[in-house]
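In structure tokens, the next block holds one chain alone, the form predicted on its own.
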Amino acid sequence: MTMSFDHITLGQRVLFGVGQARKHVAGEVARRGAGRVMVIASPREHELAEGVCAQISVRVWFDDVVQHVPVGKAEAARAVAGEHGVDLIVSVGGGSTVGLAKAVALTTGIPIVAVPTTYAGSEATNVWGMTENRTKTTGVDDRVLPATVVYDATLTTSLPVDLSVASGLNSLAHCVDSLWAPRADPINQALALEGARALARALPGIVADPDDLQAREQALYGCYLAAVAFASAGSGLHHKICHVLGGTFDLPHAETHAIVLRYVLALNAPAVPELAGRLATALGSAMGSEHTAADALNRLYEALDAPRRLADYGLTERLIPEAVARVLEVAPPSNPIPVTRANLTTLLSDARTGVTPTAGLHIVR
């Protein structure tokens, strides 16, 4: 079969090394000749960020970090950056932190050095997102792509096991969504499958020993591949659902992605058996098929004691009709299974209660 596709690889420097974050951040600040650095880090990450930035001169610290990046918070951060003439942003933290840095870069063009402490993956994409009036808006702009990413597994050891699991499964969702997202192609599918393989092996290691730096390093490696694939492939149904749940109902980002993932895979796998089979193999199944992909993912969730029910995070039954209506407005027409009010209602209802999904479940119900 011949191949025809249009693939874009984003230009970004990646610095990887255990215990080297402080050195790498100082080197990037010096290499760029930056003299007015703004560090964005949440209060919870402030002590960690001080250590990472110990060898640089910081002009201003900003810590008003909120998930889903409310527009008001973005405007406040932009005002601080303008007031201090900031010429470089260093973000130290998870997806909300780099998301706020991106919101500043979107209107100012100030470059970002991102230092992740979770497996969110936002640091490797040119996708921004902000929330206003209960609606999360996302977009693509190369100005928000961090110029440099500094990965250091030691910085993730402060992340509790349950959050490590949720964050890692959020990253795995990038892999799965990238297999059939609107701009999916063979290159980002290959990256996504390798990312899924790395994450499926790393996360049980983190659960077994939270201080296992090799497992946490593998998780960062998988997280980066997942994000690069996602940046190329675009936002598929999974992410459209989660953006609605987060932006409209303020459900927590990582846990929501972790829960929804299994149901989107169960919906789509029967329509793309070859891809689902390759995913099953990446997840450790001895036999690759659309059915074993769902089974392999369910087994992984059992091993990780992963979050299962959206009800545990605030989604009530009465909210489902509004969620369905909002997702239908943005669902990609290219989704392998046509998205309908019926199958989306079933998907969200099952994700709310934690029914174990199997391939094809939402097609026949």
Given for the second form:
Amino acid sequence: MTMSFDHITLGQRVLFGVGQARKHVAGEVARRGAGRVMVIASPREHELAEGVCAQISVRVWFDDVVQHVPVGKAEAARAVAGEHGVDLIVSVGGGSTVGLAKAVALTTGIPIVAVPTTYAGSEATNVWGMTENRTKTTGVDDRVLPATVVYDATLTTSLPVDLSVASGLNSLAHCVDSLWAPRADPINQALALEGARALARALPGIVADPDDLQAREQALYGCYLAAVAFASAGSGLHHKICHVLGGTFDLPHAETHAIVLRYVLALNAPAVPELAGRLATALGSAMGSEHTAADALNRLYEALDAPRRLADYGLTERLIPEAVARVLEVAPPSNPIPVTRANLTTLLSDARTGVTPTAGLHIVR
Ligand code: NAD
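Given the form predicted on its own above, produce the structure of the same protein in the form predicted together with ligand NAD.
Below is the whole assembly, all chains and molecules, this chain first.
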């Protein structure tokens, strides 16, 4: 079969090194000749940020970080950056923190050095997101792509195991959704599958020993590949569902992604058997034997004691019709299985109660 596609590779410097974040950040500030640095980190991330920024001169610290970046918080951060003539942002934290840095970069063009402390992966995408009036808006703009990413596994050991698992599965969702997203191509699919392999191997290692730096670093490596694949392939059905659940009903980001992933895979896998087989190999090789992709994922969830019920995070039965209506407005036409009110209602109802998904179970045409 011949190939025909249009693939864009985003330009970004990526630095890996256990225990090297401080040195790498100082090097980036010097290399860019930045003199008025704004550090964004939430109060919970402040101690990590102080360590990471110990060798640089910081003009202003900003810590008013809220998940899904409410527009008002973005405006406040932009005003502070303007008052201080900021010429570089260093973000130290999870997806919410880099999300706020991106919101500032979107309107000011100030470059970002991102130092991730979760596996959300936002640092490797040119996607921004903001929330207003119960609606999350996302967009793509190269100005928000961090110029440099500094990965250091020591910064993630303080992430509690349950959050590490949810965040790692959020990352795995980037991989899986990239396989059939609107701009999926052989390059981003290859990145996605290698990311899935790395994450499926790393996460059980983190559960076994949260201080295992090799497992933590493998998770960061997988998370980076996942995010690059996602940025290239675009948002598939999984992401559209999670944006609605997070933006409209304020469900927590990582846990919501972790839960929804298995149901979207079960819906779509029968329509893309070749890709699902490659995903099963990526996931199954980590589990030591062969399974379908859906089975391999179910086993991984058991091994990780992963979050399984949206009901535990605030999705009541009463909210499902509104969620379905909102997702139907944005569901990608390219989804391997046509998305209908009926199959979406089944998917969300099952994800709410946590019934174990089986590939093919949810196909309602
Ligand atoms: P988060 O950034 O909200 O972090 C979750 C919690 O963990 C916070 O309380 C944070 O302070 C804490 N935390 C972070 N690192 C820690 C550490 N090392 N030790 C202890 N605590 C730590 O959650 P998240 O899942 O990383 O990010 C979610 C946000 O990122 C959402 O708003 C989502 O939309 C966005 N996101 C955007 C993209 C994109 O491409 N634009 C991709 C992924 C996620």
